[in-house]
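What follows is a single chain, given as structure tokens, in the form predicted on its own.
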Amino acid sequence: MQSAIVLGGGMVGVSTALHLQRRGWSVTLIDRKEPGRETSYGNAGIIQSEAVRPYPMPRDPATLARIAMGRTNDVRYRLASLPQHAGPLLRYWWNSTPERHREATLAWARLIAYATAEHDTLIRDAHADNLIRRAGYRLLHRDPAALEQAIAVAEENQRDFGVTFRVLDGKELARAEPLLRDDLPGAIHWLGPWTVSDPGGLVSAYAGLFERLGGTLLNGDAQTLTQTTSGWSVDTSVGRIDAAHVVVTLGPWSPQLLRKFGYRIPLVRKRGYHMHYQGGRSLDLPLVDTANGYAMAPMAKGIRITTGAELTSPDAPATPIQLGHAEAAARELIEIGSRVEPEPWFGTRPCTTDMLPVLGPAPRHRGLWVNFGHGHQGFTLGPATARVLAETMNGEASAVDTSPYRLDRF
């Protein structure tokens, strides 16, 4: 029987540890803390089937100006953390002219068309369908002139990657969220996706299923990974533990652990808030306010407002300026209530600088594989690109091309 240590206990990481798990392979998943308390917790709750396109950098002039003076609230950054993201930065930038990221698209549109197929398998057997609204969300625009120019851009997505969605006029609008101010342009309803009421719930009732079938899931510290004769070994909470072979899962923890083996990978490292809301009036599906760069969805907690990108050292402390703007704009389109926690959540999303994840084997280490980079769409996507690593690593023909994502092309 072949074994494996997969590491991180996220969404991919989980989800990694089940297709290997399917196919006869003996699995420990080692995480410092329980399953899906990092990044996969604190996301929007969307398993995005419509995402069909990863986000590039900003290259028009006016729209960086803007992020350079904090006139939007999609992006924030930290002057004195600027240094330490400039190189990731501009390989991003270089990496988003419309030439290479159509070539991005291709690549990363495969992924996506798995998505909830590769969910709805895990869902069903891990009895958590009780969390999930088959239903889609809402891309709300204030500005009529913003929500055509959106109208158009899903229309190209319909065409090339057969989408669909449904245009909500301002009276359709309030009468789909009759809880809303009744004097907003329009949104639009992409109809595919699916939302959850509880992300962490979900990652948690996988890892559930994943002990059920008889996978061990232990505490352990990923920087002890060290490669022997015969494999890989990690030290956890019963002592040292040996497999053939290790995955790579921590999210944007993936590249400090790597650059032990001597791997290089850059990420633009970006940081989300989160806060819940409750004792006001609730949605019926979630909202993307696209003019003020934040989402608010119905959870099981209350409504969860959730923000754009913050860049800032991984270490600094939270300035949830971002979460402050979002709480003011929500507040103008319904009553929230108040906050529930004392204080914001926080995570970061990883994001390499292609906008691929990286994905397969390590070149010079035999039995080492990586699977992360996902940036916004980890909770997304972790199922499928889980599904392409379990039949790379178990030596079958992948449904998906997987060149796009090695890890050997930075």
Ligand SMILES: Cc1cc2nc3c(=O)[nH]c(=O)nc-3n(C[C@H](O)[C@H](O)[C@H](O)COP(=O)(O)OP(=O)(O)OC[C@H]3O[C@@H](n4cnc5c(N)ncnc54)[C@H](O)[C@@H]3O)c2cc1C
Contents of the next structure:
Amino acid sequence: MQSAIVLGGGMVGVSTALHLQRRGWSVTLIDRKEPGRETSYGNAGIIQSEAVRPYPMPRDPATLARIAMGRTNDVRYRLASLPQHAGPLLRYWWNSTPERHREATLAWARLIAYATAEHDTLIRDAHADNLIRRAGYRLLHRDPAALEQAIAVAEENQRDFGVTFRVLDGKELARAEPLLRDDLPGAIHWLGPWTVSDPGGLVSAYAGLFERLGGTLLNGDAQTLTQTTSGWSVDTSVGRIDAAHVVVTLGPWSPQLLRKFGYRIPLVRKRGYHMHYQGGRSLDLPLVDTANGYAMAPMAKGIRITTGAELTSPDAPATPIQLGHAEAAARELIEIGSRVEPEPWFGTRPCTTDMLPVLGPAPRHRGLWVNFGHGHQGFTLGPATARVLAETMNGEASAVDTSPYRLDRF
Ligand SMILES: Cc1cc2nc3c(=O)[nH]c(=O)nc-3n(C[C@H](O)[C@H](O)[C@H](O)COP(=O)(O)OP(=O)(O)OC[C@H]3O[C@@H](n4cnc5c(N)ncnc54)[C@H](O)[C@@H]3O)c2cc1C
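For comparison with the form predicted on its own, provide the form predicted in complex with the ligand.
Every chain and every other molecule in the complex is listed next, the one we just looked at coming first.
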């Protein structure tokens, strides 16, 4: 029987462990916390089948000037941390030309196409249907011209990738979300995505399935990984664990471990915050307020507001600016109630500089595999990329050409 250690129990790691297990592998999943307590816990909980284009870096001077002057809420930066972002940002800029972004989109959309189908199997097997709504989400536009532009892009995505949507005018939006202010221009309702009322809970349910099917879940530190004569070894709370193969699924922490083995993977680390609100009114479906760069989603703990990207250093303290703006903007739309937690949650979207995940074998180390760097949509893509990686590890032909995601492209 083939054996593997999977390092990191976020959405990507738990899904990878399940897909290897399904192929008859003996799998140990190791995390320093409970599964699904980091980035996969704090996101907006949208399984984004409509997200057929990865996020490029803005290139037009007007947008860049607004970001530089701190006039946007979807992207902000901490000046002191800019030097450490400079290299990755330059590569991100280079890869965001329309032509390169088009290429990245083709490789990205190939994975997105499997997102909901791959979640569906796991949701059913994990009996997690109570956490899921299959009714899409809405993109609110406060400016009619911006709504027209967004409709044109949505039509292009429908034509090229088959995503489905409905345009709601102001009255239709008010009927669909009766608690919202009723003087808004309208929204795009993406019909295909699914939404999750407790993202960390969904990862826990998948991890529970993995254990029920005989998988081993252990606490341990991935940084203790060493190569042995027969494979790989990691320190855990029950001693050293060995396996012939190891998979690095540490999300934003993955490059740090791979560096020890001589692989340098640049990441644009986009921090996001969330806060829950209770005591006000709730929404029917998640709503993204595009002009103000945040999402609000009805979740088990109340309305969860999630913010856009903050470029900062991993250990920098939380800053209140984006969440503060988002909260004020949300209060213009709906009575959300008061904050549930004393402090906001924050986590890092692991974004590669060419916008594609890193998936496959490490070229210079036998039995070392990776699956990370899913950026803004790792919660969506965990099961789909897990399947592709497990097929590759198991020597099966994959329906997806994996060459765009290989590690040695950096
Ligand atoms: C505000 C926000 C909103 C988002 N909204 C969405 C959304 O709506 N839809 C979507 O698809 N994506 C969304 N994302 C992105 C998504 O959350 C991430 O891409 C995804 O969760 C990454 O999953 P992962 O498994 O790679 O990483 P993680 O979930 O971070 O998992 C990595 C795991 O590694 C473990 N680990 C780290 N270091 C060690 C170590 N030394 N030893 C042992 N274990 C270790 C951690 O404890 C963690 O469990 C959002 C992200 C943010 C920040």
